[in-house]
Amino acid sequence: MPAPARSRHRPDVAVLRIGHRPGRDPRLTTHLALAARALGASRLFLHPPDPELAERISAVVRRWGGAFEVVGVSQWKPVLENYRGGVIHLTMYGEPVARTIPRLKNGRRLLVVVGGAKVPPTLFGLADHNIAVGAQPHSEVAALAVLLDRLLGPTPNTRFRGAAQRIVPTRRGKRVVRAGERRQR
């Protein structure tokens, strides 16, 4: 029996990071943005805004390509209320990810909300889906990576448009090719 045809539809996924603490959380939020970009999200709404972090991610996009952007927002609630698409809250208290993925794959636009240490209780009621990758304490970066991988599938390629450089996958060592170069390092 042949395998079922895989849908080519990939929803546009944005991420909303609430509760970022500039000066205190830059590494964690940077990793969240990098994972979101690499695994297929189109943008990160960052609450509260952190222009320095946004510029660091923009530099990554300029160097490695793609169309990912960081948008600073002073209030997170209007982003949810005005978003035209499904809202997913990643929380260890939600429904198991495996149970909800089939419904989410049909969405055209999805907003994944990733909170910090203390999430406002109202968020649970504002989200269309409260989803858990595990009912144990875990990293929000790991949770986002698992969700995006299951939702969007394996990263389709390692080349992003407009890249100034790209990695050539190798079994051992490192190879980076700059735009316009033919030889590999």
The other form holds:
Amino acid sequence: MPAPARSRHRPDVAVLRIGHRPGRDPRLTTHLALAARALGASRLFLHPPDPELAERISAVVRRWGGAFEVVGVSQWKPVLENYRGGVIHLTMYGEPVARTIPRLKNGRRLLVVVGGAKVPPTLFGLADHNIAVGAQPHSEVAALAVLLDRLLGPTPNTRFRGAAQRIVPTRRGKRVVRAGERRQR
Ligand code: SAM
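Having looked at the form predicted on its own, could you now put up the form predicted together with ligand SAM?
Below is the entire complex, every chain and molecule, led by the chain shown above.
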């Protein structure tokens, strides 16, 4: 008798965003948090803390489900040093992502660190892996999205636990079902 199909192993992935500037780039860090949540990360450690941004993301979680959280941290180094799992630093100077993914997929817990305008040089030595998504400068949101898709993909379905509403994918138009409503044809 064939063995029952087992779900594919997926590491728990947390993200540490350093160099956030509260009040100065709320959209960029908000997009980073939204991409992290939608593509399967479990939490975002945010340095320095930004309670307003954390609350905006909590509102998204209440509406669209899941257990994603933004955790403000006043010091970023201890998060990295005390993390019980592999630490990945996303940087255009690192090893190509395609080369490193097979080694990372079997990990149980991973912390992905992304920088802002300036990255402290010590980060390169503190990380277990310095990984590049192409050796060109671009964006932390793009780099994180590609990494998460390679690690956890294909992209999780639209059902997040406890969602107040969810999207029914359609070829044209918008279809949204609220909790308790039956899916309409
Ligand atoms: N000038 C910064 C530095 O000192 O490296 C980089 C700033 S970049 C706008 C912000 C962040 O995007 C980086 O810290 C890195 O996490 C991510 N990033 C940008 N390009 C990347 C690439 N090609 N591969 C991986 N991560 C990248």
